[in-house]
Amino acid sequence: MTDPVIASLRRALEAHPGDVVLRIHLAQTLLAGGDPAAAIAEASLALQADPANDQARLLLGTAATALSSPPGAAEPDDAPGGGAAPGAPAGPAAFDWDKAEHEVGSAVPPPFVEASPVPVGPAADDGDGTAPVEVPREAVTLSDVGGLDDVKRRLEESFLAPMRNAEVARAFGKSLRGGLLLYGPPGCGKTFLARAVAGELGATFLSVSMTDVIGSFMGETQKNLKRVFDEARAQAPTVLFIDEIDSLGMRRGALSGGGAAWLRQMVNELLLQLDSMSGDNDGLYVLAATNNPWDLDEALLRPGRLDRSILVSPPDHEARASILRHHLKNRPIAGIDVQHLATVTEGFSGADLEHVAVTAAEKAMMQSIAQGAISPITMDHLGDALREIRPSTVAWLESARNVVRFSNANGRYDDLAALLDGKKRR
């Protein structure tokens, strides 16, 4: 096929990107024209739109085999137009599906399965496959956050709904200011949740941590903190996210040593900027995250500052399935049962689950390199990864038991107590 034909097919797909038949035709044309890499990309997109399309799966395996074969391996008679006389018009060669199926073997399984675990290791998977090509993601919103339904509900009540309906909120005496503290084990999505809040509103999102405000000279840190809040107020409505706030708002009574004085001044300035009486914070909402809320200065948690706190617990079954699907869907995969994986990964954080997906991908990649052909990630690879990785939330939850036992007289950590009690009963 000539380049103008391929170009016209691409223009047709731009007008009708969901036309699977047209996309498969383009993939066939590219493969026949000696461009298996581009054929793999188009076949992957066709599979992404229609995972059950056998023709696309078989074409994907054929293109992967052609990509991994050494140049010139095909017989002369197999080349498109190989027997044509010089100067004869080139025509589309008919694709021999029976021969391709014989060469490739069994079709690649669909990317995800919903049944019980499918043994699709090297012995059962004779074909090659590749994942859908990664598609650029849109802005993160709460719909991208797996699970955390209680967190989403409280965010909707305390911030999102008032910001979307400012006049109604003011009629009920609800100010468009305040703060929310997200706490929980590391790697469970606190930072991702803050990004989702900003994406949900289309509001300005500013992020700050200790390294952004600490200065080398006396008074510089306070000036930097004030500058951050002034910028946030100027761009209202703004979500100001303070990561690892315990490093900026540590207990002043516990500070000692040569640097204690300037650390106290840093905490004082943070309190001053958070206090609604010290400046116009209307339209400014502060989201803060910490793994250790019990290390925060008590004054930070008074009304008008970070007066609400939400436990971001390890993801539940539904959330684990969503996280695993997210981290696997744009990789070469076959026969993945995310529901089974979610069942056997209780206690894993979101970061742990990403680590599992990355480790499984590395194992499949090394297998592909050794075989000289693309080998998709299977349940075998994920099982090997799970045997190497343990949940990272266990240590944090154990340390939190003492806090619940001795420091929860005011009920601040009732959510955490309920989580620990539920785990103890199981």
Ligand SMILES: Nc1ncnc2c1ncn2[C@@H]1O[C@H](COP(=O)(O)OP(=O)(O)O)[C@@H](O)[C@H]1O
Contents of the next structure:
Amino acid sequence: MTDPVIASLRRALEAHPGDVVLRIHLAQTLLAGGDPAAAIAEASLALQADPANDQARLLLGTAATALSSPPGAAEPDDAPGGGAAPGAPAGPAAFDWDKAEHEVGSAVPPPFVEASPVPVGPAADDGDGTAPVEVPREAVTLSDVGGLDDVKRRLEESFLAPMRNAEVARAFGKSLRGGLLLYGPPGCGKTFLARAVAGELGATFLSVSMTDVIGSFMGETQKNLKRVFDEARAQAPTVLFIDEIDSLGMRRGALSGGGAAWLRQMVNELLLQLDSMSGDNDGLYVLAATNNPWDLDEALLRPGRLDRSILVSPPDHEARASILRHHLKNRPIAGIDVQHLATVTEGFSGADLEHVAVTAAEKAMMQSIAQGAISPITMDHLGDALREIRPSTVAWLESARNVVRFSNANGRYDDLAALLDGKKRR
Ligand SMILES: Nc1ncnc2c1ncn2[C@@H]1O[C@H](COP(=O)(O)OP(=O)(O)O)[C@@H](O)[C@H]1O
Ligand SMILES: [Mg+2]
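Please supply the corresponding structure for the form predicted in complex with this ligand (the preceding block corresponds to the form predicted on its own).
Now the complete complex, all chains and molecules, led by this one.
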């Protein structure tokens, strides 16, 4: 590390401490030499001297990313050019707070202003919400899912309990079969719940989404779909999760134009596969999810197919508190009033809340970098984040109102109607 260039740059800076260009040059040299922590210190000094200096700001970001890359992954010579650290996901989500704390050094004040009643589970992957769905099994369990107690109970009754107690279930004539549709506004935990179910299950959990199945020519999609179901049956007991099923199972009547025949075939194949479930297919449970249940072909929802639907509603006050706590707990925080945050985030989805936590973390990170000392996430950062993020469930609920008014004759959307009623009364 006692590079002669660095030593002479430091000497020059001692003589001219206000020389921002020279300091940035030192920071770049330090970063290229594999010392991002020192580079951060110099870049933040440069930024303090010249807050409008974009080069210094950029360098801070690059150095922070380099700091967060795993030890050994740092390649001394390529840091200044590319921006992102090699091999590590770029961006603030990849920031390693523990390491930063160690490198920059500072005491961290108490996290929450109230005692946390929530048991802290295994560290979940606090990505930025866009992370791919396929995580290793057991990474998420139902205890990571905030709120949604009704939904959890229904999942427990319909297949988690029977699977855990196969003998008892058999005695009562309950076999693992059938299907359940999770529906609700985007970002409220449908996919997340399915991952949690996978974490709870001792059985095989297969997950398919639109992109897995859709092929580029006629017949291919059908074949793929059949293959998925065949595999699921072969590995029974299995829970097969079909995410965003509306993209596969659209109302056939609504399909027109060139792609219509193609899509219709797909719906028919899906129906066929769901039907063979009720025949020789004990041990196959189909869990499906959609934001737009009203776009689904009615035939998919008939008895023996996805004959039960559960609303995965936007998180209530308690659930919002628990989701926020979940997404903040592994970050440096101080004086966070989760109850207050839950109060001011009515209408926010789980994904919105995660976005709020990540945005606040970014703000605290940039502040930490500029100061050269860890500055934990505070209510101020969260307040700033909340000013930038709008609740996303409002629009969905508005459009759902019409559906409930005009197409709830069979009572399928009763729980949605109850939710909307409750909102109106408040
Ligand atoms: N009830 C919840 N508890 C905890 N986190 C949640 C909850 N709902 C949503 N999230 C967070 O938001 C992200 C997006 O949710 P997701 O399950 O993909 O929504 P959906 O499939 O309903 O559109 C999840 O990965 C999770 O981090
Ligand atoms: Mg989803």
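Positions refer to the first chain, counted from 1. Since this is a predicted model, take the numbers as computed values, not measurements. Think of the rigid core as the biggest set of C-alphas that the two forms share within 1.5 Å after superposition.
Q: Spell out whether the Cα of A417 moves at least 2 Å between the two forms when the two forms are superposed on their rigid core.
A: Comparing the forms between the two forms, which are aligned on their rigid core, A417 does not shift its C-alpha by 2 Å or more.
Q. Under a superposition restricted to the rigid core, does S44 display a Cα displacement of 2 angstroms or more between the two forms?
A. Where the cores coincide, S44 still shows a C-alpha shift between the two forms that is 2 Å or more.
Q: Give the C-alpha shift of N53 between the two forms, in Å, after superposing the two forms on their rigid core.
A: Shift of N53 at C-alpha, rigid core superposed: 40.3 Å.
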